[in-house]
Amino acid sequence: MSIFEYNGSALVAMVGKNCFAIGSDRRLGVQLQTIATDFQRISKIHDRLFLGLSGLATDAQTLYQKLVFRHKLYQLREERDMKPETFASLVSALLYEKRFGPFFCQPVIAGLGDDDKPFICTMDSIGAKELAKDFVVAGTASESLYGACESMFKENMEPEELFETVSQALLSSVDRDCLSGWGGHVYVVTPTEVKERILKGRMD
């Protein structure tokens, strides 16, 4: 078993019309044993920028703390929030810095940039960015998430339809992966509001 699969995870981010959704499962396991069913994989950096971290949970928490620290320094110096593209470059640089002993994480970054244009991106454990205009996935359930998102995605979805699409893709995908699941956690972000919803899924 790969170290990336040790705790299990499923992450997906998808763009809509001037909005985006980011969702994750809630299981924290140690290989096949479930430890917690309310694990938080998605973190808010600021109102228009969210970060999801799949992979090894301990590394994810360490990396999150380092990124929050760097973002707060940026806010103090620049007196503004970081743009999603800038934050993606920061994450990438931080990961590449540790390339010889990497953080075992696969981040998913989603945010609203200038003109409320949604930005989503993922990267590997050494910071190689993968930008997308529709959706990005990460974690142990990524293969089934690719299939579900590929078939369900439509362009210019409104926030409610986007939430429904992400939720259905997430729930149907984690049912096909024994290392992730136990419900879901979805954020839908528009220029004016952030909606957070907990999904109930199969509890096995």
Second form
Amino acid sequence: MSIFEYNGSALVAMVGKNCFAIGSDRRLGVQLQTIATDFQRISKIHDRLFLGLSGLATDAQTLYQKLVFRHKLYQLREERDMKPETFASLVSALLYEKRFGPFFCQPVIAGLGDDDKPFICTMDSIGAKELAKDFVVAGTASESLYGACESMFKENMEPEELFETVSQALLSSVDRDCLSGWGGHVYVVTPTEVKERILKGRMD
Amino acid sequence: MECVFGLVGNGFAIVAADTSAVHSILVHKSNEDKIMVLDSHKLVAASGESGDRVQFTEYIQKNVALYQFRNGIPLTTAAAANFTRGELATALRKNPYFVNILLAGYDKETGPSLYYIDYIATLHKVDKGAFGYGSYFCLSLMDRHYHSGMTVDEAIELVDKCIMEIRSRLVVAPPNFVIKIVDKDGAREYAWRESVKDTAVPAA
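Please show me the structure of the same protein in the form predicted together with the partner chain, now that we have looked at it in the form predicted alone.
Below is the whole assembly, all chains and molecules, this chain first.
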């Protein structure tokens, strides 16, 4: 079994009108066994920047701690938050440093730029950035997620409609993947507020 | 195969571990205590490679004590769990410790807690957890009978149910178990569940 499929994960980020949504599943497993159904895969870097880490949970936790450390140092030096594009480059650089002994994670980065323009990107485990204008996906359920997002996505969705789209895409995709699921966690971020919602899906 | 499991109740956390020390087909001893008292209000139930288990848990115990000597106050359970995870994560890509840990503790401010720490340094706070082949029986039993805020008697009843299940359904079932509890009064041994007693060592 692939090391990327050891814990199981599903991540999706989608762009809307001056907003973005980032969603993940909630399962933490060890191969076939489910350990927890409340695992947090998405973390806040700052109010307008969220990071989701799919793949091996231990590396996701280590990588998250390294990135928070780097961002806090940046905040101390620059006296401001990192722009999403800058953060994405930081993640990419950190991952490539371990080119021949990598972190087994696929990050999904979603943030609001300076002019409230939403930014999303994903990268592979060695830092190859993939910028997208509409949606990005990661995790064991990524293939299902690609299909679901491609068919459900529309441009310039308002936050409420964006939440519905991301939720439906996430839930229907993880239902086809045995290693991810047990509910969903969706953050919808607009320039004024962050709405965090827990989804109840098929609990299996 | 080594079985370790634990759960959080009303103002206490309880962990149980089998007590057989096995090498291939030989049982060296059946009263090996695998639950270490980390400090006054913490328990570490460890399973895995025996050398690594003893070495690593003693290392953690001594470092937790050192922190208390240096700083005058004990570590919280969360801090001890994160320290343990950090040590496992640092060693992971050099010379990994093959030790799975359930860290149970009681803090005055936050009450009882249980942390699941995998041998590859996956950390998660849980209400109930288990490692080893026994986990296939214990986890589902606990899913069925566990509820938050259990009394000590209810929890012991559940622990005994799990031990009975392991004894009857696991082909290489360990005969003896030790149960330890941690609550506001500290960490201590609660009971042994023995079905095979070692012969007493004759005096020299």
